[in-house]
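Only one chain comes next, encoded as structure tokens, the form predicted alone.
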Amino acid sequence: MSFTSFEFVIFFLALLALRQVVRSNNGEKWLLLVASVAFYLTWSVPCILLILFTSLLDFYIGRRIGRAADPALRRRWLIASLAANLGLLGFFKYSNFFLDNAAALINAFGGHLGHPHLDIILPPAISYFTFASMSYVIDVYYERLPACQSARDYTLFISFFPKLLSGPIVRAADFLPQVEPRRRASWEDIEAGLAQFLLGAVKKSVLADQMAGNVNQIFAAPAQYDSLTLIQGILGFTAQLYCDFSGYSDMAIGAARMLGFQFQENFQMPFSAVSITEFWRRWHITLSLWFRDYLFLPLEMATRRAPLPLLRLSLNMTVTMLLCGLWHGPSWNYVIWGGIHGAALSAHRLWVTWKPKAAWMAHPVYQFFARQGSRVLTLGIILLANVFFRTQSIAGGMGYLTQMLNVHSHGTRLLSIYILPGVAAVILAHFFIDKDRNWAVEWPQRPLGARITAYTGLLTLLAIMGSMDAAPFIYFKY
């Protein structure tokens, strides 16, 4: 039950009408949560049971460590519940992977080990609720919030629907307060929430989904088309990405804000960034938070000691960002993808520090060519990184790539009516909107008649140019 389908308005009214009968707060809570696994099980019936295994080994494991005052009984808990998540998420979704490379090496040297296989169903959402789950615990070690005290509440925070198959990942300290009150949703919160999903609804189906099909095409044969033609399929992919999966944020984030719950945005017009920090402050942003706070941070504090501070940094960046492409899937692709993130990171760390730089900064005509510059090597960066994170193989990388670079290829030419308004309506918009404002959140405020022509013009994008065959978000398979 995806969210841009017909089962899944029909479902959220009436959960919307339920809400109006049940009147208790913990009532409520077990609707949400009954709703949240009812959702999950649309997608998986044998799943559920490792998000409930999940969901209640570290509630039991946070609430040890919230009453252990033994420094290393509290620390075994912390590693039992590491060991359990990072077990499970390895089992389920990197066997085949180390299986295979491990083959190859055993093959390498002269022996006949073959192909090894487990036929392992991949758990949606295993990625999002291991990790949310995990940075729990952690938390609670830590003393930054308390050991959530009731099991329904923390099955419901692992499980809640709306952010559950593709995040934003909520952390407990921002979601578990949120259902202590009774959650009602003001005019101003449903209104913005729909606001918001109309505007998500209109990323994924009338511009990824629609961009889709012609990038397939041109990524399934790239040697069959020219030089142009590669440029914009990886200009269409990029773009696709984007409305895909911000499309899903939107949604999940306005869905949580009609049912009472704030949610931290996942986007921030991340193309307008002027260098690839800034892009990652503003892409996907509860995962890069995810991963500065639970694995820079402690990589750097275990390594203050080292020598050459900047060096230390740069490794760090490098092994956070390896870290970040493998949690996307068990291919090497996305092992390239994270290091060409995580080098381009570090060069950007290293020159913005770099001291002979520092008397050009203050001339008005290097400040123009630095900043215009940046923005073209910041886009660079991350096309290249992409037509890895694409082509699901290195080898499928560097053939694109050398293709694409090969601006005497005599291949086919394909213009595709659906990739260049699509890539020019996401340039445009990042072009003309501040990047720090959200839409959705104004709207409630703009005048009556602003708001309906601006309802009526979504709705109507979304029945005229909406695709008719809905594709998967891109991001359910991470």
The other form holds:
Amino acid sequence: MSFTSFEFVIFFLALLALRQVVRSNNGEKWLLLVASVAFYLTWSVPCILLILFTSLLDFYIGRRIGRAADPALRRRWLIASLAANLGLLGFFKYSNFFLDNAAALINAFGGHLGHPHLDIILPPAISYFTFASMSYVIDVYYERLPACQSARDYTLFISFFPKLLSGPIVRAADFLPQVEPRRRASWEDIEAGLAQFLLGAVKKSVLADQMAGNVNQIFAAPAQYDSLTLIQGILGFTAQLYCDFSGYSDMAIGAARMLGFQFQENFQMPFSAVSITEFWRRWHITLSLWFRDYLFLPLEMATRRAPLPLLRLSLNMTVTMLLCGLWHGPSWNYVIWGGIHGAALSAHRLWVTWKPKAAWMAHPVYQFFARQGSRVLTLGIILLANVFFRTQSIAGGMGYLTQMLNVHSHGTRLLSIYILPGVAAVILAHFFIDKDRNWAVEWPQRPLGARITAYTGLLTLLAIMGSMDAAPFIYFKY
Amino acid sequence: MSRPRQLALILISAVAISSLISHAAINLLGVATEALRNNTYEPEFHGAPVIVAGSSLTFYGLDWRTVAKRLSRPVRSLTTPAASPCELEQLLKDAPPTDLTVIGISLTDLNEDYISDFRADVVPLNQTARDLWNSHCDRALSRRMLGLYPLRFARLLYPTAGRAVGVLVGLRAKLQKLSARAKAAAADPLPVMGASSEFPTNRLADWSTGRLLRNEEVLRAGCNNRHTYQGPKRLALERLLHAAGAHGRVLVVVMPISPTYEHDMLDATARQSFEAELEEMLRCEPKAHCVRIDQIPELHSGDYFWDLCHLNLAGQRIATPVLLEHLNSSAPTQ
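Given the form predicted alone, corresponding form predicted in complex with its partner chain:
And the full complex, kicking off with our chain again.
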């Protein structure tokens, strides 16, 4: 059941209606849990057992860590939880990747391992719920959060349907306090949530899905097209990815808000960033914060006594981004994607530390050109990395880049009536909308006429240009 | 005004205004919203009409006016856009009695993943559900098909819902009319099914690579880049042949698709599945005779198609005599 389907609209309206009937807080939590399980069952029936297993295991371990006074025992429980979560993730998501690479390595050295392959299904949302669950256990271990005392509440935290499939990666510290008192969405919440949900639907159905056809066409056979078409293709994919994923996040946050829950924003106009560091503060915010807090900072702590602090920092950044790339999928092209971002983040860090031309920096002309140059450079890095993100193989990515940079190629030129307006819409939105304001929160305070106009605009766009045969959300596969 | 009332006012106003805009867009841009496209060729002839049921491939590919004249009988067409046996079966239920039914099919018509946008208007929900159940259809296809039923109701409010391509095509036609290219556009109009003089003469062979790739992508998106058989359409075709066979002769006309389509979008498995389904169907209904227009060697050229699927006037001139010959040779002795 996708957020953009009729089934979801019916499911969600029925849930809102049932919530009005349920009187107690306990009843409401059970209702949300049953709804979340039902939602997941529409994606996969057997894999619900995996979610329940992860939830109950980490709930139990969390309680054991909370009770234990002995640091060694606490550490053992933490290691057990991490091993279980990473083991499940590794088995379901990376088994074949490791097998393929091990076989290739052995074959390269004269061995004969053939091409071993395991028929393993990838449970939907596994990357998200294991990360959410791991963050809870780590937070309990470091005493940033008391252990949850209710298995139902914890399972609801893991399986809460608006954020289950593709995030945002909500942390227990943010979610669990919200289920304790009886949650009632105010009318302002409902209006703000509905507006955000509709905006997300417009991003997904009107922009991302309409661009998807031509983007897929270009990436399916890049050798057929000329360099301008390929530039259009990568611009289109980047805009599509943004609209698809930020659209999903908006819908998730909007749906949760209508149920009385508040989640952190996941995207804040990422293409307006003037550096790659700023980009990662604005793109998939909950994932980048997760990697910062649970991987990068522990790495920094562990290596804090190492010499050459700048080199250490760069290495830690690169390792974090390589693993972030691998999180997206069991394939080397994602590792390359992560590597490009890691290298760019390290280079930016070095540049900021070095401060060349410090004397010029105060000059407004320098500032203007430096700012615009940085913006273009940042966008260039994002586009370059996204070639590898989309092509699904290193050879495919290199082939695409070679063809794109060969201005004398004689391929077909395609001017897409879907990609160009879609890219223009994304650019204009980044140009005109204040990147640091959360308009959804402010929305209910606007004059009535403005709100009617905005809702009419969103509904009209959906009704006229929306794609009903919606493609799956891109991030569902991660 | 209280918050709940404000929200109610906002929603009612927004839905009403956007619905009006949607209705206006449909009328202004001339987007087709009618499911039925039935027509009678040469109605002045007397006698029971010949019933022809098929998709646009059947009606562009064969000159039914000539057929009517040759048989000295009116020809009644039953069709909806992108019609498949599922829709045709329902349309045939309301057709006048006849002793000759012609059913047009093709590789694309029987492709289970190519679903008519008007299916929910024609095929009852319980029939769709039964066919999906009986054919063990996969979940994605079932969802696509069943999703058309709530969409049908949504279209009462928003007739443009799910018709973005139609809106864009209508918009382009409007802009072309308004622009200085009006004359050029008038010289190459969108073909309209109907009179012989309106059949398209342009050729697929003249298309640029870019146009070809764009159109292929539209078709791929329409069927999720899959060609599968042996699903609900097969069950409907079986029932359709039985129903038609109960009244008289049945002629199954297999229409061709362009060689470009076959080369770029089909694999050997799809072709084999189609042939297997066809063979099975003809075995089930012994009264049915098959005319393989798709196996006329001359038609295997982009010169005889005006797009990736439809024959042009030149192609029609080759295909129609073959059908007539078959009609004459297989006519029952009085």
